[in-house]
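Presented as structure tokens, the chain that follows is alone, the form predicted alone.
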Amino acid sequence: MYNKFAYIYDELMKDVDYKNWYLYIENVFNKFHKTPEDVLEMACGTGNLSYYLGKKGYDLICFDISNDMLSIAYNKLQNFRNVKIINQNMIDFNINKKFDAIISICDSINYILDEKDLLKTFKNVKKHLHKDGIFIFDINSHYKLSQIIGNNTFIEDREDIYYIWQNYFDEKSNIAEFYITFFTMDKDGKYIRFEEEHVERAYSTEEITQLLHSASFKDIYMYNGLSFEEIHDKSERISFIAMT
């Protein structure tokens, strides 16, 4: 998972703000009238929303588990003096400090499949805030995953890059398989074809917040993708803002 997909993601992202992301993160800081200096970015991929970050001065934290992906990072923050960029598993990562901030974007707690695994990653969280911090995340909905993504194909035709996107829900697991078949073309205008399968489990509201207050987070706030609305039936992306 995000080997080859990694030298091509940010060309398939285009369509995705992150400097509005950032901004959305700044205005969840502002409503809650916190003023962050250690910042922790878990699941950073190729650094988009971390170079908003750093530019913004935080002393910047981010990891991934993927080598390949935090390549493509490095290059766009090695410039930073005031980032950091470690490779650990939001599972299981392990850093000596704390932080006043910690942030995952773009439905990373998605890709955590095991509910155990998921209460393991917000405990973690936890231990790794200052009191008074606070978590920052977003996740596909059920609604998404289940509606708008399970069960279709989708195609794409770009300039380079040519690729089928299947797509499987399973309503009993809850977990949704993503086959992606790619073609990109190489400098000598010929089609190298390669695959990735992505895994994402659905979970509802009621199931995050559960596993938030059993990890002793006290206030928790959802809203509906990048606002601060209430969420609905056909709400397709939620972010969760969890305080200690």
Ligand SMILES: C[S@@+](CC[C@H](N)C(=O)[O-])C[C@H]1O[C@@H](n2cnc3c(N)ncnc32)[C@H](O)[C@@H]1O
Contents of the next structure:
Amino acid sequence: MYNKFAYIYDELMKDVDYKNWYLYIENVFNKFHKTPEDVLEMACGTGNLSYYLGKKGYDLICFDISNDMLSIAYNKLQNFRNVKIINQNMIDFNINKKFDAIISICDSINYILDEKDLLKTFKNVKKHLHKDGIFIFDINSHYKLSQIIGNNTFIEDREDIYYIWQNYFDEKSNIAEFYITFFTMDKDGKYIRFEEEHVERAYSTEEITQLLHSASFKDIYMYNGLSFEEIHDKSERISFIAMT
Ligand SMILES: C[S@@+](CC[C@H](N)C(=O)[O-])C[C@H]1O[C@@H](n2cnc3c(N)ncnc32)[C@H](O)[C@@H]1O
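Condition change, the form predicted alone to the form predicted in complex with the ligand:
Entire complex below, previous chain first.
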């Protein structure tokens, strides 16, 4: 669960080009001839993609399960009259409205650890989409979680933040556990230590495709990262696009 991490999330993600991610989403809409008006963003985190979607003028509802993440999102999005922020869980969210597009980026789907819960999520997404709706999300690939991140330790030494990220990957359960120890500098130049544990599940593309079919999605496409190229053995991020 994102708690204190939420308040330094944007600092740690500053190399991630969310504008480019937003432009990719627009390219997906264009490629599949979609002109959505009502958009739902699941697991919006601190609202980095939501900001661009809001700026474009979509009627946007965005949600996350972490109030800490949402409080940062609120600061970014409070001036957009077309954006609503709520706290919901992807697995059982219930919004009394249907959408033209539902989006979830940056491996939020990997946070759903149980296949049954993922099926519930996909069914719920389907239920909240209009006919001819589009569902766009991405995952950290099995390859990335097991070979790149899994059983590795990363240390990052930045100006105000120092962190140690220890990871364990279990081949049987396909669960990746991340133990992160942060040292952040306060106003007086003293370091404050805190720890967070994050867990992601690695899914194969076959598992995801099968679950999407079980949730009655019709056409399913997958691409390497933020591209329209085919995935390969060493794809680290896989974008999925599914149609109702
Ligand atoms: C890696 S962050 C990505 C956040 C944001 N999408 C971004 O691009 O920066 C994963 C997010 O998923 C959220 N999350 C995890 N499980 C969730 C759930 N079951 N329902 C809603 N949000 C969830 C976390 O709180 C966190 O904000």
